[in-house]
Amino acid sequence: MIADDKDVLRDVWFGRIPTCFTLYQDEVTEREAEPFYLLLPRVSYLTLVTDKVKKHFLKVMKAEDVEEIWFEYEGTPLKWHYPIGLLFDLHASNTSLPWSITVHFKNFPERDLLHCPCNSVIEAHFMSSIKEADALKHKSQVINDMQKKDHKQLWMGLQNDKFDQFWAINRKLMEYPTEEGGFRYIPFRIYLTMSDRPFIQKLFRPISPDGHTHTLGDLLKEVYPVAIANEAKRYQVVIHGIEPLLETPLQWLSEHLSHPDNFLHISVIPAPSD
C-alpha cells in the first residue's frame, strides 16, 4: 500500500462530526437538561459511543421515566445499526454544524429501529456485515481462515478506537490475488433519502469481463443511473462526507473508503438548491 493511501485510511478512521445532543422537550426531568456536545466518530455506531450522553441526561431524570434510549434528527429516528457517518451524510449533509440530535427515553419507534440492549448486539451486527462482505470479496475464505481472536481484534479495534489494532487484521480482508486485479465482487450499499427501500445492493465486479477497470460512475450507471443523469446536477453522491470523482476505480474505493464493516456505504442525496 502506498504511503498516501495509508493516510486516506487514517483520515477515514479519524473523521469526526461535532454533535449537540439535546433532550426531547416532552421527557420528564427533575431540572433542566443542558445540551451535551460530543465529537462523534464517523466509522462507529451511535449506541457504541453515546454512554456519556446517556449518563449526562440520566442525572436529571427519575429511573421510572427512563426506557430504552433512542436518537432522532428532525423527526427521523436514527438507525443505530448504520454507521454514524452514513447517518450524517444521508440526513444532514448540507446543514450547519454542530449536528443537532434529539435524545429520547420513551416511545421507542418499534417500526423504524432495532432494539440495542447491549454492545454485544452491535458486535453481532458488525461481525455479520464483515462476514457478508468477505463472502462477496473472497467467497468467505479470508474471514473463515481467521481465528476467533482475530475476529475479536476487529471488534475491539472499532470499539476502543484503535486504528492500528483494527487494520493489523483488516488489511488481510483487503488483499486479493494480483492476477485477479481486485475482489470477486465489491461490497457496497447505495442509500437514497427519497425512497422507501432501505438501500440498493447488487452483485458488481471491480473488473469488467474484458479486463476494464470499473469506476464509481460505472456502478451508478448500472445500479442507479438517475444519480448521474446529465441534466442540471440533481444529486450528490457522497461517501464519508466527500463526493469522489466518478472516474475513481471501484476497487480503490472499496479498499480505502469502506467502513470498518467492509462495505462501501454510498449516499445519493438531493443536491442543495442554492
Contents of the next structure:
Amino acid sequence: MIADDKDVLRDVWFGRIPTCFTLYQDEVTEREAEPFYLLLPRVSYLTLVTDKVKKHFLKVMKAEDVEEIWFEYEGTPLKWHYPIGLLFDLHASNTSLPWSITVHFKNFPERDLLHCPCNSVIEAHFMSSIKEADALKHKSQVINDMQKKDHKQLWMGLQNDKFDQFWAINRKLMEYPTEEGGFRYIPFRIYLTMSDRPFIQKLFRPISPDGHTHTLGDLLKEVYPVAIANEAKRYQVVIHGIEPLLETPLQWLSEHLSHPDNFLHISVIPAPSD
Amino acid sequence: MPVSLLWAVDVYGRVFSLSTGGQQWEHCCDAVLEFKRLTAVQQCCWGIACDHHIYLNVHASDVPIRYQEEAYENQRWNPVDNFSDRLLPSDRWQWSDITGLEHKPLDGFLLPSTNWEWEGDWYIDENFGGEPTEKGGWTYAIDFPATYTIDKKWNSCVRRRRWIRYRRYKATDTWAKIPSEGQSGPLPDPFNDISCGGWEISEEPRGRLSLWAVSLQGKVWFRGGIHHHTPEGMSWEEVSLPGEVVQISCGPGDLVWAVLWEGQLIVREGITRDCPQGSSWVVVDSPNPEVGTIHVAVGVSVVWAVTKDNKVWFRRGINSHNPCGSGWIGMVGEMVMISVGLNDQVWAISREDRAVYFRQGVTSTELSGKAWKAVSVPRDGDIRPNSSTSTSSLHSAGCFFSGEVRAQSVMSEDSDTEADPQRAVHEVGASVSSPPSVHLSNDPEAPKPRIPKVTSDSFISEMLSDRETKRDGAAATSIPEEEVTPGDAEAKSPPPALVLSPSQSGGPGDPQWSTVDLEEAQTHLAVGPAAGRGDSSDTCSLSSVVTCMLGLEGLYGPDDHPLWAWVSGGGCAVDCHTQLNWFNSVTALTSSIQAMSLSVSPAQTAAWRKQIFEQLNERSKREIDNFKHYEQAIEQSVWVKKGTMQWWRDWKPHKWVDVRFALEQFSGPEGHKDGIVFLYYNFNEEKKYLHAFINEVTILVPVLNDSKHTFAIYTAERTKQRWPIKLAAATEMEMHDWLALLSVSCCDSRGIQGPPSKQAIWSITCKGDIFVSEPWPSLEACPYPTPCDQMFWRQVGGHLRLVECNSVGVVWGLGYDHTAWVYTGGYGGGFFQGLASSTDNIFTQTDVKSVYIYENQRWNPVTGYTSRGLPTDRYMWSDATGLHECTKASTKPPSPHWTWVTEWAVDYGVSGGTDREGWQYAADFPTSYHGYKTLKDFVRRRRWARKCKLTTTGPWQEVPPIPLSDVTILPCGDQSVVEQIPLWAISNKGDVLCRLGVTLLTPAGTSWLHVGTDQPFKSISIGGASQVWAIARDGSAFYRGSVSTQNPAGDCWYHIPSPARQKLKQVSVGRTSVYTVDENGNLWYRQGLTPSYPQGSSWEHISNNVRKVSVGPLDQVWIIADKVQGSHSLSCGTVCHRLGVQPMEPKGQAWDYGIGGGWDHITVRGNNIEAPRVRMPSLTDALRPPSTLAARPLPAGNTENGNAVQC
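Can you now output the form predicted together with the partner chain? The one shown was the form predicted alone.
So here's everything in the complex, that chain up top.
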C-alpha cells in the first residue's frame, strides 16, 4: 500500500528535537544547575514550550537575579518567533544531538530578539502569520469566514499539541478551488544563514501562466538561484529537517510541509564540507 | 459507474465509439461497411449499413452467451430386452422434449444462425434435482408421464435421461448480418431507420429488448423475441400505421414515438410487459404547424424533437400515464438529430458544425437540462491515419455508389446478397427523388446547400457521393487499376479541375498513401469555411490541398474536426454527476492537462514523494527514536466535548429520555490517548450518570432510521447483555460528528491508525455498513482464546452486502446491486471527515436496492377481489408480515441517505410465481401463496417494488462490468507482488467465473474466465491447495477438480450429494476444512477429506441456527448465527467463533458469541496469525474425546493440505 499524505501531516506535527538546556555559565546560582533535557516540538515556539525549563533553573536561582528568559545557541540568540524546527535547521543541522541550548536570564539582546512577556504575544504573532498566509492563499477569504472560536481552536491546538483539534480547522485553510489547481500565492519564507536579511518573501504562484506546476526548484530559481547553482553542491535546502527533491510540486509542499502558521519555512544552509 | 460507449457515425458512414472513460473516438475497424444509422443499448449496438441490411454488434463479455439445448431419451422395459428403445406405439418418441410430445432427435438440433457455434458434443446430465444419479443419468417411473425417481423399483417400467449440449453466440464485437425475413418471406423493402429500447418494460426474459424499424416505404416493423439467449431476435412483424413513417424512436421504457412524412408525430399506446409492441397510435402535432418535424428522440420520460428548420423542441408533461405529454417548449440550438440515452441524457448533432453535442445539467428534476456542450475529442484516425481502413472504405463506398458489384466489398455469404447493394442503390435513388427530400447539393443558388431537408441520410449520401466524385478523379491518376469502371454508372461527371498531372501526384511514396492523404484532405476541406462549399471553390481548394498534402504528410490542423451524421447514446451510462473528459479541446489544453496530471495521478509514485516519506522516516529515527526517554515539552491536558442527546433508557418502560453527553479525553500512561464517555440523566429527580471507558468500547454502530439519528455503543459487557447504549442525536450532522469523534478517540486509545491490516477480519451489518477488526494472536489461542466479544470493530466507509479477503490484503466487496468493488487500501470515507479518513484512496460508491410493500385483497361474492378486508385482516397495504401498514405514499427509503430512483412497480419475480397482474393467491392470510387462482382462494396479494439509491464514499473502486453474487479469494502466504492470486466468483446470473490477473499490485485483476456449468450457481469458496467448492442454485454441492496454479480454472465438476433432504446455500473452504450451510440454517462439516480423495465422504451436522460460515486459512470457523440469547435480549445475526478448533480437531467444541445482532456477513479469511504456542499436553488431551481422535479426518503430517500457503 502506498503511504498516505495524511501521514506526512502527522510526521510534521509530531516532529521533535531532543534538546539539552544548560544555564549560561555567568548566571549567578545558589547551587550548580543541572542540565535539562526536553523533546521540543519542531512546529512550536521556544517560549511556548519552555515553562518546564524555566521552572527547573529558577529552582537554583534567586528571584532578584532573574530577568526575562532568552536562549542562545553557539553565540546566536534564538528568535522565539521562529518555529523551533526552523531555528534548529538554520543553526544546528548537521550537528550532533541533543541540541545544546544555553539559557540566559540576564542581558536580554534587545537588538536581536523580541520581548515575549506572555503567551498572548506568541498567540498574536501566530495568528497574524496565519492571517498573512491566508491573505496570500485565498485573499483572506477563508480566515475571515471563520469564527472567533475557530481561530481559538487553531491556537489551542498548537498550544496543547492537539493535532486533531488543530487540523479540524486548519484543513479549511488548505482547501482551494479544483479548477485553479492550487492557492493564489504560496506563503513561503526562505532563510539564509549567511545573509543580513532575515528572510526572503515574494509573491509566487503554484501554477505557471501556461499551466505548468511550479516546483520547489522553480521557486528557488526565481527567488534565490544561488541555492541551486550548478557547481558542486554548496547549499542544502531544508524544510522540517529534510531535503525535498527540487521537482517536488510547490503546492503539495505548501499543503503538507507548512508550519502551523501556514508558512513554508525553507532554510538554505551551507552544505557540510566533509 | 462502469465504462460505457457513445456510438456515432460520421458523414462518410464510418462508425466510431467514444468511451465514457476515454478521450478519443475509436474507429470501429471491424465495420467493413459504411453505416447509416446506429441504435445502441448497453449490451449491443444495432445498425443499418449502406446495403440497407441490419447488422448487430453484440459486445463481447467475459461471460459468453450460451444456450442449453436439451433432449430426453426415453426407454421402456420389456422382459426380453430389459430396458430398450423399443417403445409402445402409444408411447412418446424415443427422443423427445421434456413433455414427451415433441420429437427431438439429437441430429435435429441445428444452430439458429451462422453466428452460433456448438461448445461440445451431447452429453448426459447426471444431476437430478440436486442429486447425482450415478447410473448414467437414468430416472425411473411406472409409466410416461409420471413422477421420476433416481431409484429403480420393481414397478419401474419406463426410464428416461436428459442429454444436454450448449451452443454459444460467437459473433461478438463484430457486425453480424440479420436476415430481413418477415413472417412470410423476405421483407418487401429495405430499412431506413431503426431504434432499440424497451428493456425496462420487463425483466423476463433476461435482456429483453424491443427493436423498431422503418422501411424506405415508410412501414414500421417490430422485431420480437430479442433477449439474452437470442440476441438476434426471431422475426419481423409489421405494425399497422396511420401514415408513412420516416423515423422512429423507442425509449428504455414504454415510450415509442415516430415521425410521419407529413411532419406530424405519432405516439404508440398500449405498450405493456405482455404486449411490448403496443396496440395503437395517437397523432401529435408538430411543434410548429408551418414546419414539420423531421426527427424525434425519446427516453424514459422525455421526448425531444427537431423540426425541418433544425429547431429543437422539448415535450412537456411526459410520464408513464401520459405518453403524449402536454405541450412543446422551444429550446436553444439548431440540430439535425438528437439521441436520448440512459438516465434521459441527451446528445445531438449540430446543424452548424456537425459536431456531437452533450446536453449538460439533465437531472431527474430538470429533464430539459441547461446547455449544449460540444464533445471535442480527436478520433484515433486523426492521430495516425490508418491506410487499410481508409482504403477499404474507399473500396466499398466506391463500388456501392457507382452501382458496381464487387464481391469483397460487402459482407456477402451467398450469391444472392451480392445483388443486394445494387438493388439498394436503385431504391436509394428512388427515395431520394421522392418529394420532400430534394437533393440540392449541386444548386449554387441554395443558401445552405448541404443541409439535409428530411433526414440526415440524404446528407450522408450527399457527402459520400460528393466525396466519391473527387476521389474518383484523384484516384484515377494514382491507382488507376482500381478504378477502371467499365459501365461508369457515375451520375456525376468528375470535374475537370481534378485531373491532376502526374508531376503533382507522383511524389515519392506508394500510391496507397496518397489515397489516404486525399481522404484526410477531404475531411480537412469539408470543415473549412462555408465559402469552400461551392463547387468551383471546392475543386480548386481540393487541388491545392492535394498538393499541399502530398508535400506535408500528417498535417492535420486543429480545425480538422469530424463531421458527424448520427449519434446514439442508448448504451452510454452517464448522468449529470459523471466526470467526462470529452470537452477539452486537445490542442488548446494539452499542455495544461499534462501539467495538471503530473501533480495528480503519477504523483502517487513520484520520486519526490518517496523521497519525502523516506526522509521523514530517517528524521524520526535520527531525532526521536534515541531520545524517547526525554520528557515531552507539552503535557497533554484533558479535552472535553459536551452535547445533549436522547438515550433509550436501560430500565422499563423503555423510552427515549433527554440526557447530557460528554466525552473527556486525556493522555493515558503510555502516551496513548484515552477517554471516558459520560451520560448524565435524571432518575426520580436525582442526578445520576452512566459512564464507559473509551478503551473498553468495542464498536460504534450507526442505527440510522427515518425517524431518529441513532447509534449504539457496545462494550464487551453490553455485547454479552445484547443491550448496547442507544443514543439519538438531534440531527444527522450531529450524529456523524459524534460518531467520527468517538471513533477517532476509540482508535487512539487502542493505538490503531491508518488502514486495516492484511489479517483484518471484515464484517457487514444488515444495513450494509462495513466493519473491520484487527485480530489478536490470542483470538485463536487454545485452550484460552480471547473472547470474541472483546474484539474492537471500527467502521470503514462504503455500502456492501458481502466482503471477502485473503491474507495478503486483497479485499473484494459486492454491493446490494451486485456491483463488484475492490478495496483500495484506504480507510475512512462515509461520515469520517478530515483526519480519520485517507485522502488518496477514497472514491464515490453507489448502491441500489429495492424496497418492497404488499398490496393485499380479499374476495367477496358481490364485487370480487377488493381492497376492503375483514376488520381482523391485515392492512390492505402492508409489509411482508402484514403487521405494519406501508402505503405507497408513506413508505420512505431506508434512511435519509437513500433516494428513490424509480416509481412503484409490480414485482413479478416473487417466489411461488404470480399471475399476469402480479397477484399471488391463498386461502387466507398468512399462508403460502401460489401464482394462480383456485376456487378455494379468498385472498390475494401482490408485491410492489421501488428502487432506491445510496451515494456514499469509501476505499472502494468498481470492478466493471459483470455483476456478481458471490466471490472468494484464496488465502495465500507471503508472495511476490506479481504472482497471481486465485479469485473465483459467481455472476448474478449464476455463471462461475475465475478472475485472471489478480496480484498484490493489481487487486482488481484484468479479466474473467468463464467456467462452464450445467446449471446456475450461487456460492463458491476456494481454500488450501486450491480446492474449489461451489453450491448450485438447486442446493447441490460441487467440487472442482484439478485446480492449480498452472490450470487456474480446473477441469471438471464433481457432484457431491447434499446432506439428506437439505438444500445447501453457502460453502466455505479453509486450509483443509469444508463447511456448508443449508437453507434451514444447519451447519455441516465435510468428513473424510484426504489429499487423494479431496471430495470427502459424508456431511456431519455441527450446529443449527446458522446463517453464514467463514472458514479461515488456519481452519478457524466463524459464523453468523441467528437467535443468540443475551442476558437482556435476544439477537439475530450474531458473530460467533468456534472454540477448540485444532489441527486434530477441525470441528471444534463450542461457540463463543461476539458482536450482534443485525450482522449479515463475516470473513476471517485474511487472518493467518498463528496462535501463540502454549503447550499444555495434559489439558489438550483431556479436552479431546477419544472417539474424535480415532475418527480424525486427516492423517497427521499431511504435507499437501496441511499448508495454508499453498496456492
